[in-house]
Each structure stands twice: as C-alpha cells, then as structure tokens.
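The form predicted on its own is given below as one chain in structure tokens.
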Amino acid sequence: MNKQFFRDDIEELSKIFDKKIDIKKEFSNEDLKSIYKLMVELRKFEERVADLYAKGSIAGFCHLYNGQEAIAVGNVRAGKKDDAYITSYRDHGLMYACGGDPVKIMGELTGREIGCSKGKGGSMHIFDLEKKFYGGHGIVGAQTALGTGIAFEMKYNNKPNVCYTYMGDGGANQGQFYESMNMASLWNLPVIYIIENNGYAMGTSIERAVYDTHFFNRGLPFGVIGAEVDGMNFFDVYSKIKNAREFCIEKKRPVLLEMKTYRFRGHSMSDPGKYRDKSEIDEYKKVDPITQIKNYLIENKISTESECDKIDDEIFDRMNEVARLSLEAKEPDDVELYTDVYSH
C-alpha cells in the first residue's frame, strides 16, 4: 500500500465519520424502546450475576459489564446479518446483544448443563456460534488474531461481512494486536478492532501504563485508521460503527475504533476498586449510557418515566426467574469432562 493511498484513506475516513444520523429517520420510536430496554437488561443481568457471584453460586473470575452497555448494543444495531463478534473475558454483555439467551448465558456461569458450553467454559468462555458470537477469551489480547483469522475467511468465502475483534485497553499492549493489525492491513481484511477503554487495566490506570494514551491511533503504523468514539453514548457507538462497516466493506480496509467508556465495577468480583475514589465512579455515572438514552425517550415524549420504571421492573423479575432457572437446572453428569475434549 503506497503512502498516497494511505492518505487519501485517512481522508476518505474522516469524512464519513463525520457523517452524523438522522436519528428520527434511522429509529422508530419502538426501536429507541426496544434500545433502552436491551440495555437494562444487559444491566440488570450483571446485577444478578453479581448477587449470584456474592451467595457462592457462581465460581471462578467473573467480569461485568456495568457501565459499557452501549458499545454492545450500539455494535449489534449497526452490525448486519452474519457479521461475526468475539471478545476478551468481559464477555456476558455482548453475547447478551448478539441474541444470546440469558439463562444459558446464567445456566453456562453457574456451571449448568443447560449453559451455553454445557458449564465447563463459566464466565470467561461463553460462545454462540449461532448468533456468530465467537466468544469470550480468557488469554489477554489473544482474541485479536482470531478475530483477523474469522476476517481472513469471509474475504477468502467472498462474505459481505465484517468481524468487530473486541479488546480491553490492556489487551491493546499486547504483541499479538499489532502482528493481526498488520497482517490485515497486509491482505485488506473486513475487520473492526474495537477497544474498550474503561480507563483500568485491572487497576492501573492508562495514564501510569502508556505514553501515548490515544489508542485509536496505534493502527498507524500499519495503515490501519482510527477513530476515537463516545463509548457511552449509544448514537455515538452506532453511528461510528456503522460508517466503519460502510468503509471496512467498500474499501476492503480494516478499522480502529477506541470507545471511551467506563466500568461502574471493579474489574472482576474479586476487585475491591481502591484504586479509584468514590467521586470519580460518581462523576461518570451523571453519563451512565442508560440514563442518556432514557433521557432521550422522555425529553422527546417517547416514554414517561413511569414507563420506563415499569419496564427496569419487569426486566428485574425477569432476571430473578433467569437466575432461579439457571439454578434449578442440572449440573453436567461426570461423562461431560470427557466430551469436547482433544488429545495428540
């Protein structure tokens, strides 16, 4: 790829992201409802994971997605049929927006016959190949070259499709990113690398890690072009991902997207977060992405606030039946260990 192109790319990007939406024209008003409540019930499913996780009922590292709802639901929107998603551990939220059933994504966290890799795989290794959900990745960062391999095989099958390669903003430190940006600049791949930046890998902050703390610039080197989006804002996140997708398919490049978000929890159950204040967790959550888009529904008189109070509600016994279904259900018989499993 010459420099000239590459240039040109640069700016042929920047003018579609600065294509802003019609958000009237581009969502019914049952649309923004069905939204909104998708994102409480992202919400409202960790909340119970949590209450799970804290009774004993859950094992092992469980990591929430409190706080990043849009990204997820935002990118599902955007997406189109067949378009593929993989992630790192913080996995239950996306999987969840892809269409993924949430008693088996509960049944699978639980260790349940019913979960979605039969409860051998817990909260780190959930998959839904039948939504095109290619899991959540326990090794940091590793996701990324299989995310440029699933990519690699919808170029090489002539898909009309894209595969959003999710990472955490420490997973973007790792050597295997920079190798799979290259490659898929190298072969022109419809990837999208998505970094969720909550500000904490683990608890160091990326001030204290990085030097250059603008991440959707790291593609550069490899003609990868980036844009920095408002990860908690759901017209932000669609918007950006839909001009993404819409570059990533006419110019057969792939693409960088840093979404600046932000985790109301630590960064597993087993974090007690002192490495933040108080305040800072406050100052965020005056831009919970929930409350914006409920915000939006009133203000422009698509709901009441007592109807959007009556949907957290129905939503909340939802997930307690989601849960106590996910516990009554069977644990795996012994034989189970032996399935799935290879040996050379």
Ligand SMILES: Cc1ncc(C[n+]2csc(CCOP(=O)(O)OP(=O)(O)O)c2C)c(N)n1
Given for the second form:
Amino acid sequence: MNKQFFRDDIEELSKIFDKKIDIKKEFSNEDLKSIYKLMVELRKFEERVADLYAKGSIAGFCHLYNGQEAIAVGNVRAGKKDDAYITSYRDHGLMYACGGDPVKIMGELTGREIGCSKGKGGSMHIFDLEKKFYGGHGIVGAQTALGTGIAFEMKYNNKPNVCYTYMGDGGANQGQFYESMNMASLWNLPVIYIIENNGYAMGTSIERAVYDTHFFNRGLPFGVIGAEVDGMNFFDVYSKIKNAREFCIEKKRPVLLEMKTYRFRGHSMSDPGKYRDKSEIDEYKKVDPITQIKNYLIENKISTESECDKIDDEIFDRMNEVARLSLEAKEPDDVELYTDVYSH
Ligand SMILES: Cc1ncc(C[n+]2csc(CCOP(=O)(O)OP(=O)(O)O)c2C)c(N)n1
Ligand SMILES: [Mg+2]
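Other form of same protein, the form predicted in complex with the named molecule, not the form predicted on its own:
Complete assembly follows, chain above in first position.
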C-alpha cells in the first residue's frame, strides 16, 4: 500500500505553496493586459446575463460569478493543455475562462440551439468536451466524485494532466467529497480540489454552518495537503495553483486549495440578500479582483486608466453583440426533446 503523507509531514510539505513567482519573468505586459481583459469579460458577461434574466430572456436557476473572477482566470492561466475542469452550477465564469465561446454560453442560457448543451441544459449545465470542461452540476457536491473519476482516468491512461475539481464552501460539507478525497489519496490521483469559499451557502454564513472554518485543513485526515489562497488576487491564485499542479504531477498526489473569495451578487437571481449588510459587500469591493489587477497595470505603467476604460467599453459593446446573437438564434426543434436524454 502506497501510504505517503500523514499529518506530521503536512506542515513541511505545505511550504511548496509558498514558492513565489516572479511576476515580471512570468508574464509579459501583453499577458497582463489580456488577463485584465479576460476578467472584465467575465464580469461584463455576467452583468449582461443579469439584464437578460430581468427581461425574461433567461429562465430557471441562474448563479452569477461576480467577485470570483480571479480564481477562474488564475486557474486557467496556471493550468496546462488538456487539464480538465469540473464545477458546480456557478459555472459561467470558469467555462468562459476555459476558452468557451461566449455566444454559445449565452445561447445556452437563453435556451437556443447554438448553446453549448443545445439550449437544453441552461445556466447550471454548461459543458464543453473540447475544452475539457465537464460542467456545470446542480447537485451540491456531486461533481467532487465525478472530478475524482476524471483524475482516475488520467492516471489510468498515464496522462500528464490534472483535474481541477471545484466546489463551494457549502459543497465542501457534503459527505461524498470526503469519500472522494480518501480514494484520491489512497490511489494517488492527480486531482486538485478547489474550494471556492465565498462565505455563504445560499443564505447561511460559514460561521453558522461549520465548526472549523479553515477549509484548507479538511484534507488532513486523508494525507491531502492544502493551502489557503487569496481568491480575490489573481497573482496569489496563479502561483498557488501553479505550485500545486507541479506537486500534484511530480508526487502524484491530490491537493486541496481553499480560495477565500466573495460573491458580490446574491446566491441566485432570486436572492434578496437579507442575510448580509451592504457594508460587508462594500468592504469586499475594496479588494475587487478586477480593481486589483487594474491597479497593478496602472502602477507599473503597463496601461493607463483611459486604456483600461477603453478596454471596458469595447467589452461592453462585445457583450451587447453576444446577447443580440444569442437572442436572434433559433430555439431547438421539438424533436430535441427526445435526443440526449436517458431512457430505460
Ligand atoms: C444535494 C443538494 N442539496 C441542496 C441543494 C440546494 N442548494 C443549491 S446551492 C446550495 C448552496 C451551496 O453553497 P456553496 O457550495 O457554498 O456554493 P456557492 O453557491 O456559494 O457558490 C444549496 C444548499 C442542492 N442543489 N443539492
Ligand atoms: Mg459558498
């Protein structure tokens, strides 16, 4: 049996996460601008989704990613070709960052045939096999077992890749996550569990739901090392995931990262948000991930404020175009009711 790491080793091993990256060496100025641009795209895409939802063009459950953009963008930039991604229903941002076509994502949200799941999955079931984006899952925590299975396939077929398996802080309380983590550890699977701790599961704060709010320690009983990450900061996300990935591949071990983050919008589109004060949201707006990267660009004279404004305006126009194209697209034919569905 291949038992490698236990509690005593963890403190020493956890140092791998602290390996600093040299930003100047790692990213060209053009890279940094494109990172800013992608984060603004995610935000403005979601703002357009909120408008279309309010107008009745998007139906059903819908959960926005505003505030959490640094995680998806930092992950995808630190990831390598053919790494896989799987997440919860709060999925538009990660799919977008993985290179998903915004028209196909919006088409999915508006129930159009051009949608990435032919308009039949909706907001919670964004999926793109080509991008190795395995969804979009509505059952809280269920994707943790699926992501572990994807990692099993990678190991089985000797692939040099990892599966980033996302969940929320609420999802991290589901039993199957622990069953999965135990198997991942026992079988040395290349999985990076990413807990997006945005402080709330629907209207319940983590303080009301869990005894130990340090989610990054949750892997300890299974010998899975973990780290806390500033999920509002692109550079912290990037470096921790990069280090975690190296460790995961070299040591062939699962890893757990807790991204401390915050969602600026409600849980879903129907959340009046009575469980938190506006002052709390305002505090987190001070560390808005997009403002942080924008400030970096300006302070390091990579972009000026007006260049950033221009990028923002262009993206705003592009998102109007994305909305227009999706709304003009055809709805699925009736025959689609009978395709891609399981029957006994
Ligand atoms: C098994 C299961 N239980 C309950 C729900 C209802 N539900 C939907 S989202 C949610 C909260 C999950 O919160 P978290 O994991 O923190 O993710 P976040 O919404 O904050 O991204 C709950 C309880 C569900 N979809 N599935
Ligand atoms: Mg949460």
